[in-house]
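The data below hold one chain only, encoded as C-alpha cells and taken in the form predicted on its own.
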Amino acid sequence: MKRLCIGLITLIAVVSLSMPVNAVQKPAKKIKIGVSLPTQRDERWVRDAQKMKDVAKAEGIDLKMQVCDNDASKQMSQCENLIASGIDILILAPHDATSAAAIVDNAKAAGLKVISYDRLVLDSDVDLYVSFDNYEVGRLMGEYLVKRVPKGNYVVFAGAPTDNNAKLYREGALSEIKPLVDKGDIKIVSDQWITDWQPTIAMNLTQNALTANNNKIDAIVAPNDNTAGGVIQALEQVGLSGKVLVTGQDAEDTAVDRILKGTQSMTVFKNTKEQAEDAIHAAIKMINGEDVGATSKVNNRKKDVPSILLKPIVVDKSNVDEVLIKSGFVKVK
C-alpha cells in the first residue's frame, strides 16, 4: 500500500510538472509585418493593401504599413522606421528595383528576412519573391495584339524605367512582336517608357505618336490599366476609340468597363487578392521557421531568389463574365 501511494504521488508530480499553467503562462507575441508600398494612386494598389489588411486582422497580425508615393528615398526613410519599429519581417513592393537593394541590406543588418512583393528586388539577398511571372504577362499582351493585326502601326509603351516589372512586360512583348517587324509586317513607330506610370504621361506619348503618323495607328501596347486610360483617351480625342486596339493588365474596374465598352481590347487578368494572401502567409511561415512552398526560382543579378509565381490569365469581351465577374473578382455597378 505504501509503495502504492509512492508511486501515485509521482506520478502526479510527474503529470503536473507536464502541464502548462495558464495563470502563469506569457502570451505568445504577436506577430509584427512591415510592408513598404509604392503607391495607393493605381487601383490594383489598393487591392492589395486592403487584402494585406484583411489577411492580418483575420490572422491576428500586427500589420505595420507604407506608402511612399513613388518616390525612392521617402520609401527608404519609411523602411528605416519600419526596422527601428521591431518588425520581424518585411514586405518590400520597391518603387526604384536597384536603389531598393539598400532597404534589403539595412532590414539584413537588422536580422530581418525580406519578401520582394510583386516587383524584385535588384541586387539584392532577398529571401522571397512573390509575384506573377512578368515576362508572361507581356507576352500574352503581345501574343493578343499580333494574333488579330498581325500587319500595321504598332506604338509600344512602358511602364515606369525604375520598375524591373515594367522590363519584363516590355520584353514578353517585344519577343511576340519583333519576329513580325523583322518580316517587316509590322512597323513600330514609337517606343517610349511611361515614367512613374502615369496616364497623363501615356496620354501625351499617345497624342504625339498619333500626331508624328497622321493618325495612322494600328494597335497600342498599353503596359497596365492605368496608363491604357491615358492611352484610349488621346484617341478618343482623334475619334478612334475602339477603332485602335489597346492592351492593358491588373483587371481594374475602369478597365472592365472599357472592354465592355469596347474601347479596351484586353487585359491580363492577375489576382493581386491572392498575391497578397499569399505573401501575408509566407511571411507568417518564415518567421515561424515553416517552409513557405516556393515552387520556382528568379534571378536579381545577385541570386536564384527562391519564389512564387502565380499564373497571368487573358481577359477580354469574350470571357471578362466568367473570369472577373462571375468570380466576383469585380462588381457591375
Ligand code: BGC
Second form
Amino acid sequence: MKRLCIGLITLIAVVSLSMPVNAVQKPAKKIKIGVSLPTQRDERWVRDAQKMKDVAKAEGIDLKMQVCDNDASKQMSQCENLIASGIDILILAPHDATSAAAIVDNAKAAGLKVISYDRLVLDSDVDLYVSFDNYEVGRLMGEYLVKRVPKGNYVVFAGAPTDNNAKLYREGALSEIKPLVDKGDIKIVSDQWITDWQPTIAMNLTQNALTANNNKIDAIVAPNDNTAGGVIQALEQVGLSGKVLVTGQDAEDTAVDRILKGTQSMTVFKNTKEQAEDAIHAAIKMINGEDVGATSKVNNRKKDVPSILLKPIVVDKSNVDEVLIKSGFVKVK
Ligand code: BGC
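Swap state to the form predicted together with the named molecule from the form predicted on its own:
Expanding to the full complex; the earlier chain stays at the top.
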C-alpha cells in the first residue's frame, strides 16, 4: 500500500512537472478559406459553390465565398476584401486568366497561398492548380464529331477568350478536326470566340453561320452546355435541331434533357463535386503544411504549377443513364 502511494505521488509529480503552468487546451483556431468564383450563370459553378460549402461545413471550416459576375475588377476588389478579412488561403477561379495575376500577387504579399481553381491564373506564382485535363476535354469533343461526321461543314465555337480553359478546349478539339481539314474532307465555315460564354451570343453566331451557308452545316463544336443551348435554339428555328451534331460539357441538367431528346449529341462530364471537394481538402492540407498529393504539373508561363487534374468522361445517349442519372449526379424531369 505504502509503495503504491509513493508510486502514485511520483506519477502525479512527473505529470504535473511535464505540463506547462495553466495548461488549459485552447480551442484550435478555425481555418478560414476564401473562395472567389467567376459566375453562377453556368450550373456547374452553382454545383461547385454548393459542394465547397457542404465540405467546409463538414470539416468545421469558415468559408468566405464571393462571385464576381464575370467582372475582372470586381473580382480584384472582392479578393482584396477577402485577404483583408483574415483568410488563411485563397481558392481563385479567375474570370480573366491574365489580369488575375495581380490578385495572386496581393495574396502572396499578405503571406497567403493560392489555389487556382478550374481555370489557370497565367503568369503568376500560384501554389496549386485543381482542374481537369482541359485539352483532353476539347479533344474528346473533336473526336466525337469526326468519328460520326468525318466529312462536311463544321462550326467551331470557343468559350471566352479571357479564360485559359477556352483556349485549351479549342486546341484539343482542333487537334482532331484539323487533320481532316488538311485532307479536304472537313471545311470550317465559322470559327468564333464567345464573350463570357454567353448562350445568346452562341445563338446569334449560329444563326449567322446557318444563313451564310444556306443551312448546310453538319457539326458544331459548342464549348459547353450553356452555349450548346443557344446553338440548339438557333438550329430549332430552322428545323435542324437533332440533325446537326452538337457537343457540350458540364453535364448540366438541361443538357441531359436535350441528350435524351436527341437535340444535343454529347456532353463531357467533369465531376465538379469531386473537384470542389479536392480543392477544400487541399486547402486544409496546405494550411497544415501537409503534402497535397499533386500528380502533375501545368505550366502557366511563369512556372510549372503542381496540379491535381481529374479525368473528363464523354457522355451521350448510350451511357447517360449509367453515368449521370443512376449515379444521381443530375436530376432529369
Ligand atoms: C469551365 C467550364 C464552364 C465555363 C463557363 C470554364 O472555365 O471549365 O466548365 O462551362 O468555364 O463557365
